[in-house]
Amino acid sequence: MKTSTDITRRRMLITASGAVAWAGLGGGLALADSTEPAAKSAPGPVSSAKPLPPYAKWKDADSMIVHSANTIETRRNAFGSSGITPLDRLYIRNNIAPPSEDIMKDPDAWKLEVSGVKSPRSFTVAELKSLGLASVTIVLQCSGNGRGFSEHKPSGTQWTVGAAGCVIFTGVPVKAVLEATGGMADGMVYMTSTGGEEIPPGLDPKSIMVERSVPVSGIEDAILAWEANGEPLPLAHGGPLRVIVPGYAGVNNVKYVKHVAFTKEQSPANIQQSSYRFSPIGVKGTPEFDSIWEMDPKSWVTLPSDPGVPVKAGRVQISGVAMGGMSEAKKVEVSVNGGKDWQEATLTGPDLGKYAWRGFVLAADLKPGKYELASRVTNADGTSQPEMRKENNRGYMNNSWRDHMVTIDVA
């Protein structure tokens, strides 16, 4: 049977392309989301087992947990306390393995195919620094943060709260590439953004291809980004040029961004049609379950947080960071009990808008004993960040702060 062999083939040259990006000698498929098993996600430290691949080498390894060559955590105890998360330290996750190194060579020369817009038209990287500039700071969070806490074990990277940060990307506005192509044309609904992978032969290019739709009104702050906390964008997230979507989950920030088309319909690719969607437990994602756009409030707790590290007791600092999701985050409260009771915290560090974190710290008297220490969030729309997680299929969106609670002790 035809799809058979496909799957078959498919699964074949996953696992050969897989050890190739560990060995760093090209191209491939990661094992993506919509396919990864969780036992194949058993995290660890970076060591000669798990190693950094040679795109991220210039990673700080001790702030990193390796799950694959593609899928790399940020500890817990790792995100500093600044409030933005410094690129060494930042997560990586690719549904496809990065392009070649050689295409970071000339990055002013990438060019980006532009349509479904008035006067369709390509630019080079060059030519959109000449449109417009504009900086937004964003939470970047991967779908499946928090999936490793769901007790059906979904498929897919078992991350737990590191495959997030908050980041200032610059770049031109979407907004401005419109304006110099006329405008969107009539009828579109959708922002639609393809990657600039290499798809290895012999694959239907719609199986495997990063290629994502948005509805149009996210468009209002996205930009076109180069730059990452000021500097030129890595290849490790999504250089020489990304789509930056602020509040829309990271899949939605397509990298190595190859053409923007504004479209009536959702891309047919599977990441589109199948993978990522809210679908219930044990039901494949198909288009009529919701798509994963839109993050929810959600907050953690990062200091204290090694239960293997006893807390010397008296007064306690505990910090952490909180988001608003689609609105800024307001108000942070804290528990030392496991929920049972509730002190608001202070925000710490600059408001640098509402699709970015803040940091928040409260400062408590701990006698020695065990405790759980929990955080829920509250943004300027009056959502809160919930006790339970959003059960599906693949473990998405899990914003729950009992399953983000940390246990440590005092000694």
Contents of the next structure:
There are 2 protein chains.
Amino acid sequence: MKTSTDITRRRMLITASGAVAWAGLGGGLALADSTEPAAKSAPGPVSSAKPLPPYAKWKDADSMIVHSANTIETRRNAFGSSGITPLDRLYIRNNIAPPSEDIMKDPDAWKLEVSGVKSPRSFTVAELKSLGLASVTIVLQCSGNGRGFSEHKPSGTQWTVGAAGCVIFTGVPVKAVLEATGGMADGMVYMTSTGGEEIPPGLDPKSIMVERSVPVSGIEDAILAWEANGEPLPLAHGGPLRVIVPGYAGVNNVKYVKHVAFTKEQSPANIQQSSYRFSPIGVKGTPEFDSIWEMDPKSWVTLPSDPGVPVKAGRVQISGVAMGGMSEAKKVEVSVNGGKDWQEATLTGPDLGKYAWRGFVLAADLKPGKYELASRVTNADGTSQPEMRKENNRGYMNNSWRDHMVTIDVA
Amino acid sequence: MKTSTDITRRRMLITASGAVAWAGLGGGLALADSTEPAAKSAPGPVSSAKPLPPYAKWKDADSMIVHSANTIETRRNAFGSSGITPLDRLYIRNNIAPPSEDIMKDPDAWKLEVSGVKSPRSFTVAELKSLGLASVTIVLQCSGNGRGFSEHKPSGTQWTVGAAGCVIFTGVPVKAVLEATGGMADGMVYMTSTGGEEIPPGLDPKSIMVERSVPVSGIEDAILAWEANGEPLPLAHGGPLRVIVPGYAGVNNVKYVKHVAFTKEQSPANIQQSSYRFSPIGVKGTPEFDSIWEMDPKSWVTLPSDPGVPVKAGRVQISGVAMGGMSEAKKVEVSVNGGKDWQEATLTGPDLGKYAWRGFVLAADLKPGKYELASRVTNADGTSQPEMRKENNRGYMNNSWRDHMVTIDVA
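Give me the form predicted in complex with a further copy of the same chain now, not the form predicted on its own.
Up next: the whole complex, starting with the chain shown before.
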């Protein structure tokens, strides 16, 4: 992976019509895609390819589907079979445009404020590095991954399978930071993290700021990360510093984090109060509905899935990825006939811990014909991936095995 | 990581004087570094940086020390702390120049011949992909890693710590290939793999060909790999297809493998018969000396180690990497006073299996002064990294903890 030190400070704009435009306009125009405009196209590979935005131009273009400057997914056939997702193939989803690349010039100087603790203070990344070192491998997955399969066409990016990846993050345990600040102040029940995006002047910060709260029960294995897959964490993935809350949906892993507060209440930001809520179809999100926090078991077949390429008849290795959510992926079954019959697959790849995904493979002898390949994971808690999605207004957390099937032609 | 499809077919030449030169000379001039000229410089960062050769130009230049076009190591401070080594920071050591980048145009079409089995045949990579799928994470380490610390100045590249990395390889188990070919022919005791390098006309192939034999006891977890860390295996690391023999030194993991033979005898190639042998200082290698096969336990501190950058007094996280050789790294101790006193470190990072390395970290409170940081690993078999190197003519397999110490200034 090339770091992007040569990236200009131009920002990306998504116009109201969804067209991509570049603007050399300095710091003011950070707003992009935060309102998630309604679906404009069917799910699947985008035929008229959009270019990678400058901050992500080091991505492997052939492996990515660019929905917009802030929404880029991995193609189904590009995940590889090694357990981890290479950074140059990892999806991107920003709620608003990332900060200037300037913040990566001296990542160790980036400052984090810590409050809601006995001894509030700020730390540079260099100071955080002196507090501890830990790695955790997680599935990073956008809450809207799989939205493109919903029949009611929820507004937002029409992700198929690729707004997810499995990444080894390295940094300091949140617990070590708590220890260095005297522990949580009394009565705090959430960890609230604030992103370092610039808020365009004239806007109510609450309407746009990326600030997310998670219950403190979720921070047992949380870290503040400066490294991913052995590389310094790039801006596109939240560098210089990102909160990693293992098992929690992508939005909770706040990028360019500038403030971690332990709080009694959830953040007042729209992204916490009304967005990322499990509300029924047609009902706007409010705090009475569950927040998008813990992820569910989910799997999908990744190969064979080359669009338009027939598979050679005979022995075929059907492979994919399977996550357990809050406990490890324990068993994966594969069907070649759309879920009528199932066979247990073999887990492959390294076991990277309970928050990671595992590869799986099933050898099948396939005669010429059409096959609907499906997979279904069961986690260590005994929870299985369901056949049907849990319907909700914004199409969050779709883990239906039926929705995630892929059809292949064997010749 | 960018794949190098735009790389020209120019080859790199190392002239007799050690200078780097480029030549647009087609296929003939593959010879480079096979004779490992005597040391020309002291170990440590090379002050006059050489450029990355075209086939490896996608490497992160700041993380690498370029000894020659075929010998490129990772800087001590560039390994990261995530367990795996990113491909763009992984060392390169070729015995002779790699084949043309053309062989990567259609990697699935690359052909492997399999012999010494009941039903000899050849397979394309596409056919191998139908036979099975497995991942194995290994420390890939050049036999000469650490040679630069030897006092007798053995001939060959003066590697310090960086001719090693930890990589997730994915491919087909050798056992699945054996199954598809009726099993080993009777009486075979070695797996002999031949690289796809071009042999310059006029040379005795035996004098230069990369062909290595390993005992069949070593192939239990061996694979034929087409993927590394989730990316298609690049030419620089042996793509389209590489033999991976977990636990065995780098040279046994033959790149661009074109032939795997099960044999009664070891390869007649010089690289098997006389090179890579544990002969005493001053004695040329011959088959009577042990071949360089299984690796030993080894560790080294990676951070802090920024050259010329003083470390801030106070709490310092001392971290590094530790491999167990043929069994997992079980315990790591760290010394800040050159091995007088030791403290047990904490293992970090993912546990990627017994052939991988683990990160380790020790928190130390350091006052201003000079410190000699050392680490010492003990594997699951109870074997500890020794203080002194096992002296041998070519400086192979140096795992002395004393040699691998790093001195830091705390201010």
